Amino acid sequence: MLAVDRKRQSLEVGGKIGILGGGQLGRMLALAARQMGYRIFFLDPSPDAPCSSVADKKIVANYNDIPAVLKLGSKCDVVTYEFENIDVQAVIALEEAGYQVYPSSNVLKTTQHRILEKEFVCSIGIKTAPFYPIYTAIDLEKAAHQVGFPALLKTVYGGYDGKGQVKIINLEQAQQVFHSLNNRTLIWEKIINFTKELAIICVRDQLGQTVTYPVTENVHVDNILDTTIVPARISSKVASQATEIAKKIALHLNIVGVFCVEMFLLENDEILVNEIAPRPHNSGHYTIDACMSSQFEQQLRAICGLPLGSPKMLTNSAVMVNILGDHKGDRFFGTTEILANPNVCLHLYGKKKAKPKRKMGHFTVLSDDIKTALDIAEETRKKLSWLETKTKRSK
């Protein structure tokens, strides 16, 4: 049986929590953190990262730099992190300093390892598309043979929204690929023909209690998520099926804190899972305003050891959109239009720069049916626009 923490420690309000990152994930912790009583310290390696306006204290440095992570945990209670793409040795060096940091260096371990997680997946009896270790240049032909074509090579380390992969159609290709990364090590992943692709945020507690938010079916656009739709389109059987995959995954991660799960479903019914990503997640941006219990919330309790919230949602249906940047400009507009629909909730992140494709934002509509909130999302969709300021002339 695994282990789990033997009893709930509870952070009491005015506690200070700590956050490795500081982008949109962690802005939007630290404002749920404000509304519970909690003071929030963040390190990041940007001086204007998103979450400078909201939390009490920031740290400049970068992930890697071991003395500014203990010090960011000597003045905190409890440390998190926003995303995956962090050093693990500056969470193995807060665990062996004594400080708590949730998820655990374990969990960051496998998760940030494209080959340690699929590995991890298989080895609980849950399915994922046919992948190959690629250490040596020797693995690429072994890979053709067993794996086929056409495939994804990828880098282990890093890569999100698209960056750190290329589609391969041919050995030759294979290797240029492989030659051109400095035969870094990477995964060939079988590429798969799938009906939906389909996520599930889910979170477990100190004393081992999981709770999970329904299933969401996502819409990728150039490898980056565009649209979140809640509940997924799907049966019962497999919303079900999806669900006891994620508590599946949690028991056996034993982690602590919110992750998120995602799933290609194919035609027979079939799930294979793809990532696992563990912390708050974009695909879970809705349960802001349409759940009783935000993912962010979620995460705050599971780690101050507070009993779970509720995930019930309070909308019979939402869509996300993701807002992102483009070359036109970094001045928004467009957020009377947008919030004139009362059923439209609207996040911006504070981000300075509206670079291209890059998260600037996002709004949800709420509704009583799913194709009501798509309408509505593609209107509000063409409401918005990035452009240059316009600076006055001076006299």
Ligand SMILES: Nc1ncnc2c1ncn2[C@@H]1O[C@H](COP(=O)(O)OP(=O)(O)O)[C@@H](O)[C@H]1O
Contents of the next structure:
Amino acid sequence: MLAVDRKRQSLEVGGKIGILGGGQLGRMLALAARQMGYRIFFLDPSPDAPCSSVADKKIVANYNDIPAVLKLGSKCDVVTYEFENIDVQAVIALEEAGYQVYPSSNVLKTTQHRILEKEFVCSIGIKTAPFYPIYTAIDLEKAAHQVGFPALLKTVYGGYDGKGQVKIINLEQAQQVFHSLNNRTLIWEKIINFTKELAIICVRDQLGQTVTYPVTENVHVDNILDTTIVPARISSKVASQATEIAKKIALHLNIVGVFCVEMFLLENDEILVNEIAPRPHNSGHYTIDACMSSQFEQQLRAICGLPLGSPKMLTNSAVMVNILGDHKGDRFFGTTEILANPNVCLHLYGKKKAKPKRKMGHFTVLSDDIKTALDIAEETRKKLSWLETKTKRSK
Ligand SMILES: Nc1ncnc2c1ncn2[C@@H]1O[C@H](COP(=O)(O)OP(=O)(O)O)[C@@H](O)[C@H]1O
Ligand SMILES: [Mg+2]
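For the form predicted in complex with the ligand instead of the form predicted on its own, what are the coordinates?
Whole complex next, starting from this chain.
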């Protein structure tokens, strides 16, 4: 299915795209793929993953089930992944079998491991929070001495939405945490007293062209992204500094595809890189409604060998708010009231269970100015709720 288009090999309409993971990111990628005329196959351990209703085919299997992953590869023209906590061996197996997969296993290996990720960032001259790798109990004492408190002990693999991290304020507590986590490898990270959290979505294509979106301002609640404000309320100097950081990472990581850089802004306008996510990211959901090309479309363009689209915003400002589940019920309520405001775009991911803090959807407010967008976002928040699911249909 690969057609030669002078300089590039681009995937023809009707080509098949494989995704490892079928959560909301996979679903939004699949929706963009449908719009572009591609077909979607995905692999996910859950039979009713959110991608199910919009994809053409699925394989229900674990990410470390190499034969299943290779089966996905054999059915697709190009494969990608929608989150970084998959087995890197799966991506290596795809590459070794000669299947096209983006971003590469090298990118995944670095970005899914918090120590390798921070070491990479520092190796290209970009700052991170002070950190210390914890392999043995002795490292805890060294870290206490070198990095100090308060700090976070984070698992190096598998964390997301603040999972796998504990705040520590003394050595005794750090030792307890290390033992309770079965002495597994951790990273000790100094807690940063930041003024803002920033993020930037960036995409790099197969020819090395890079496109960056505007810098966003992220507000987390209980370590989970709550609100993204675009453009971030920062000086143009800070914005260009953040953009240069993303471009430098793109180049040195040699990535093909979309990635997000999460950053801390300090009082003196210095930027520290927190994380790199090698995939479309929650801070880029606003691009669906607010930009010429969404981060999902860009991911497809990059992995399919197409020219990149424009990241230009079609509105002065945008505010994205995550809709999380709570303990009240699984039925979403408020759609009519929310959509009564034409500036609000609503996205729901079709998840059946609205478990507490589970990402169930998001809405994006578009406006001429940030203050109005934030006011509308707060009003909109009040209109949504979760209700108990009706057990019997009323006639
Ligand atoms: N070193 C740190 N100092 C201050 N806050 C932090 C630090 N590390 C993480 N956080 C907070 O916790 C959030 C989630 O942590 P992060 O390292 O991004 O993990 P993940 O998003 O993979 O769960 C961050 O966005 C930030 O709000
Ligand atoms: Mg994060």
